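Single chain ahead, written as structure tokens, the form predicted alone.
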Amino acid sequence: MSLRIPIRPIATCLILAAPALRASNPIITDVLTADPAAMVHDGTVYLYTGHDEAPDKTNRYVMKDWLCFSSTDMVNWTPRGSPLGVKDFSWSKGDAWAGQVIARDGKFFWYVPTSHATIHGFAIGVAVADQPTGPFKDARGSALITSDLTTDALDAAGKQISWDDIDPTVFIDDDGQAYLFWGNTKCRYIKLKPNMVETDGPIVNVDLPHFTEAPWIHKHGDLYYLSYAYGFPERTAYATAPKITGPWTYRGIINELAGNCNTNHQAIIDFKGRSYFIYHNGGTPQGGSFRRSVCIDYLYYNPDGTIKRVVMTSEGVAPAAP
């Protein structure tokens, strides 16, 4: 499937002549972009969102693919079209939530949350394409986790609540096993085979304080950091661990309430020397909870490895160094 976005355009020679140059958040704003995942992949960064399309006034996500767009400075964004949908995968009946791209052995791997056709509930899929801008395509015919395999996420009244299973976020460890993290309520994690598109071994449960969703894992130096959507609505909080399996000590809270909407999602990378907190708000003239656009500030660490407060700013960033 192929979809044309155009972006706002910011001319090249002005970046190159005037390196002071920022651009403004939302970094997006001819198309409603949400819960980001980014990836960097020779020299280029490439930013896989959701896709708002609620009508004005519309207190539901309405969301039927995901987008993708590409970068080499942070600054200039080239849409890439939508690279995959819902009706990519025959056993899901719609929503297109938060998920994340990887790269292993010359494939890329999208980890995506969808309603479920035939077990109540949200599931994860995997995708699977030669390039990072796609096509992508069902890698197994059938979803990787379902809900019936997660029956501990309980409501109020104790009854098992059908979103937990959703933003997966993929990380391969330095020995080379891959895991994957995912959660509403509750965060857990599994082991992934080296295929990327079968489970290994048991669903491990992460006890973290105020865990609503949104788990971002990520590493700086010796230190792993786990992030997440603290609360409701939510904040950014983060975690650190010596090893990716644990123990986690909570550190606290890193990014405030998103302007004009509920939930805040992270993803957080290293780009030419430079570390970017990408988020989304709901900051564009008509945006909201449901209709949300993707931001990206700068993110800094302390000398100990904790991770400063983020600035949200309207400025955004400089473009990155050639």
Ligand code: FUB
Given for the second form:
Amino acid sequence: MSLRIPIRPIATCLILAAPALRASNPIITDVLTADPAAMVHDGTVYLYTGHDEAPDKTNRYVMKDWLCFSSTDMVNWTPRGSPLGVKDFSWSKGDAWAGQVIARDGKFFWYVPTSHATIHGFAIGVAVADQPTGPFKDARGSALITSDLTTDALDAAGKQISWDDIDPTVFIDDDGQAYLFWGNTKCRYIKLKPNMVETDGPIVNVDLPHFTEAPWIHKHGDLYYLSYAYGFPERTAYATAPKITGPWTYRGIINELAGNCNTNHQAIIDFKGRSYFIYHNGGTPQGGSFRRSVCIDYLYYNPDGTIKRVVMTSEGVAPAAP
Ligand code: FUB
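Mind pulling up the form predicted together with ligand FUB next to the form predicted alone we just looked at?
Every chain and every other molecule in the complex is listed next, the one we just looked at coming first.
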């Protein structure tokens, strides 16, 4: 009996197991991901996304849960499953729209918009976990923001809209004060108590040109940045301020219309010495406005703190330096 060494299959396995040397956009193609939010924690990037499940020819959002992925190089992404779904909020009647996770005092808080079962319109809830990958559970048993608190977002006919309480983003300022920003049509913020699950004080409106939705707050140097979806179909614009409470100065467009998709929904992070612009487009073969996928490209600042326009690529980014 001769001993035959199956060289080819072993070589194939090795190639398949090797980490990717460069990403390509979209970064995930075996499942449809939308509305990225990213958090850097202990040398790892956690990417939280929505999950588009609209069948072909269904032109509305079908979104029931959120997904999590992690990476230490921005190129190789490990699926971490779905640590949160609309079923985890007893007061939700569906719609897992764009959220964000933030860490505080050893816990992880996931702020999400979802349709309220008994108060007409979208509401914002918060789930909590001991690990960035969950499991997450409803932190309150009730919504944090409901649409009866915000009655001034109107459509073109002057009618109150029911989807203005969406797209929460949370930022903890240097003095420890946390702020929840959110909105569609109107951008708003409110302070959070240190426990991160109760609001503190009034809702404040922020006036931004052509604000559609998707606010994201970050800080670079001494400047605060509020990026957001501008117009519709959406581009991404931004404003800056010397304090998180403003005054906000509009600075212009940083990203153009994303390919084959009405929405753009950005997150901005720094990781291992580089800045990243994370967004979605309709870039898979079945892609479109209701079948979106997350992409990542570099973000660059000018010396005066303004942001250069993002160059969306199909090649994506190179692995972050160790
Ligand atoms: O995914 C549903 C909605 O589409 C999000 O909440 C918006 O930001 C837009 O991307």
